[in-house]
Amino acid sequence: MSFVNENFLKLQDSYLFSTIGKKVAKFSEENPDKKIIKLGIGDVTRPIIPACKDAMIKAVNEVSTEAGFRGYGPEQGYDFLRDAIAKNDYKDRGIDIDVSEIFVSDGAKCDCGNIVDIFSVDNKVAITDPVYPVYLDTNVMAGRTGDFDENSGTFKNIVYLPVTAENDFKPELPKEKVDMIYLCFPNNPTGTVLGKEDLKKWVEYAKENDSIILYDAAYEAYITEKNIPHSIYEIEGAKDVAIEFKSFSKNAGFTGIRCAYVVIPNGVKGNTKSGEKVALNKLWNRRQCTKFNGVSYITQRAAEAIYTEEGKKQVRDNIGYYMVNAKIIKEGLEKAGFVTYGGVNSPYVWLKVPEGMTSWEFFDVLLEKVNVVGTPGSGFGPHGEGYFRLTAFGNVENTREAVKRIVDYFKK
């Protein structure tokens, strides 16, 4: 008899964005004449930047010859891309990251989920709430949680760190000792950020408690304000306690191409039951060599082109386009009386739903009455109830129309 991993049975029946997709598909089928504008899922709409396209074409032509053919590449990533990452994303910011500490992958979502492989199931996990569902769900799957509590909307054995207007969207340090801490800034879904002093507290906590910070910086390219860290390694001591995840999806349009990377400094170490210190870099390298065959040469050449002068300019243009949308959403809704957060250092606008509505009720109203799709805050965790996320990843024309529809409807 074969047995299943019963931890999967603790999860909600459907992933948040699958539920949204089904609702939208049903409404579309019943109302084929309605033009639905989607500002829900955080997928980009602009194509990959020209510099990446040209690099991919060149790489395709290269590997299509006998002399240039490439088979399996290094599981850690090709040195040409790792060198470019080390220089542009770290050394140019005054951060010393060695190439051996960078692992190229097929997506930050994959890395955030797969990283749990190298940690003990006995670890106590702290997660900000609301939060990107992958952090929580993968720990449920791995068996680090207890059962789901229907009344509170939380899993037992998880430490929830509220991120709400009441604490200025700055999670407070846990009152108990935790072993793994998930932080995402600029934050998905709230669009808010932490300053260097705020992050310094977390690094100090991790050092004092022998904890590991799992820092998702997938949206750092959208930071516009000064003194907001683009990497947790800007904080002294972070290279001893933090693993950082970054992605090319949202800055250069790689959501459908798939390329990202994770940084695990050699100084970040975990513990064995016998008290021995073990480098997590070594464990992740072993994990990748066993379970991963690397990102394609063609894709990595495309990613490398992001770091050319032409590529950097095109990325800035892409981000500027989306941030115009963020401004349209934020300013338009605020003029209509909505309270909003984010949208300044992030492509997400987080808004308070009208009084007396749940976030799913607000979702239904937007879909059915104004034909606009967003994401209910409660889908990101219990502290997301009462909030709603809209993304800036549409085109400008649709974004303007969506905001006008929302404003006109709620002005009635």
The other form holds:
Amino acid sequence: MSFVNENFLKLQDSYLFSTIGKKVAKFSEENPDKKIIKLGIGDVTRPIIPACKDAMIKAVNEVSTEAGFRGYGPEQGYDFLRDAIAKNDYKDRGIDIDVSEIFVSDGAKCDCGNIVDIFSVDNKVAITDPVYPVYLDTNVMAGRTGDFDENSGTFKNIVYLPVTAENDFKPELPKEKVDMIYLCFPNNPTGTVLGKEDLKKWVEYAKENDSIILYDAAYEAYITEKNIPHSIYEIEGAKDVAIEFKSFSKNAGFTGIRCAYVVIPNGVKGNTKSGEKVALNKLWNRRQCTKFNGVSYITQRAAEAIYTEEGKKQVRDNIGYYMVNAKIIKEGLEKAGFVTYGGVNSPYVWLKVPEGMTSWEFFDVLLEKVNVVGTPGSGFGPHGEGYFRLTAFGNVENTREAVKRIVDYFKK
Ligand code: MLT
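Can you switch from the form predicted alone and show the form predicted together with D-malate (MLT) instead?
Next comes the full complex, this chain leading.
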């Protein structure tokens, strides 16, 4: 007889974005004449930048020859890409990251989810609330939580750190000792950021408590303000306590191509029950060699092209395009009396739903009355209730149209 991993049964019925997808599909089927504008899931819409397209075509031609054929690549990624990452994302910013500390992968979602493999089930986990659901759900699956409590909307044995307008979306340090801390900045879903001083507190906390920070910097390329850290390693001491996740999805439009990387500095160590220190880099390397066969050569050549001069310019243009949308959403809604957050260093605008409505009620009104799809804040955690997320990843005409529809409807 086979037994299932019963931790999966503790999870909510479906992943947030699947629930939304199903609701939208049903509405669309019942109302085929309606033009729905989707500003829900954070999926990009701009085409692959020419630098990456050209690099992919070149790589396809190369592997189609006897001399250029590539089979399995290194599980950690090809050195040409790891070198480009170490130089452009770290060295040029004054951060020393060795190539051996970089692991190329097929996505930050996979990395954030898979990383739990190398941690003991006994670790106490802290997440911000609201939060990108992957951090929580993967820990539920791994058995690091208790049951779901319907009343509070939280899982037992998880430390939730509220991030709301009341605390300026800055999580407070946990009152109890935690072992694994998930931080995502610029934040998904709130679109808000932490300054260096704020982040320093977390690094100090992790050092004092021998905890590990799992830092998701997938939206780093959207930072427009000065003095906002682009990497947690800008903070002194972070190389001893933090793992950083980065993605090519949101900057270069790789949501469909799939390429990302995780940095695990050699100084980041966990403990065994018998008191030994173990390098997490070594464990992750072992995990990847066993469970992963690397990202395709063609994809990695495309990712490398992001770091060429024309690649960098094209990425900047793409980001500029999306940030115009963020401005349209933010300014348009604010003019209409909505209170908004984020959208300045992030492609996400987080807004307060009208008084007396829940996040899901607002979702339904937007879908049914103005045919705009967003993401209800409560889907990201109980402290997301009363908020709503719109993404700037649509095309500019649709974004303008969506904002106009929302504003016109709520003016009534
Ligand atoms: C989101 O909408 O939050 C993103 O699409 C999540 C992701 O990148 O997986």
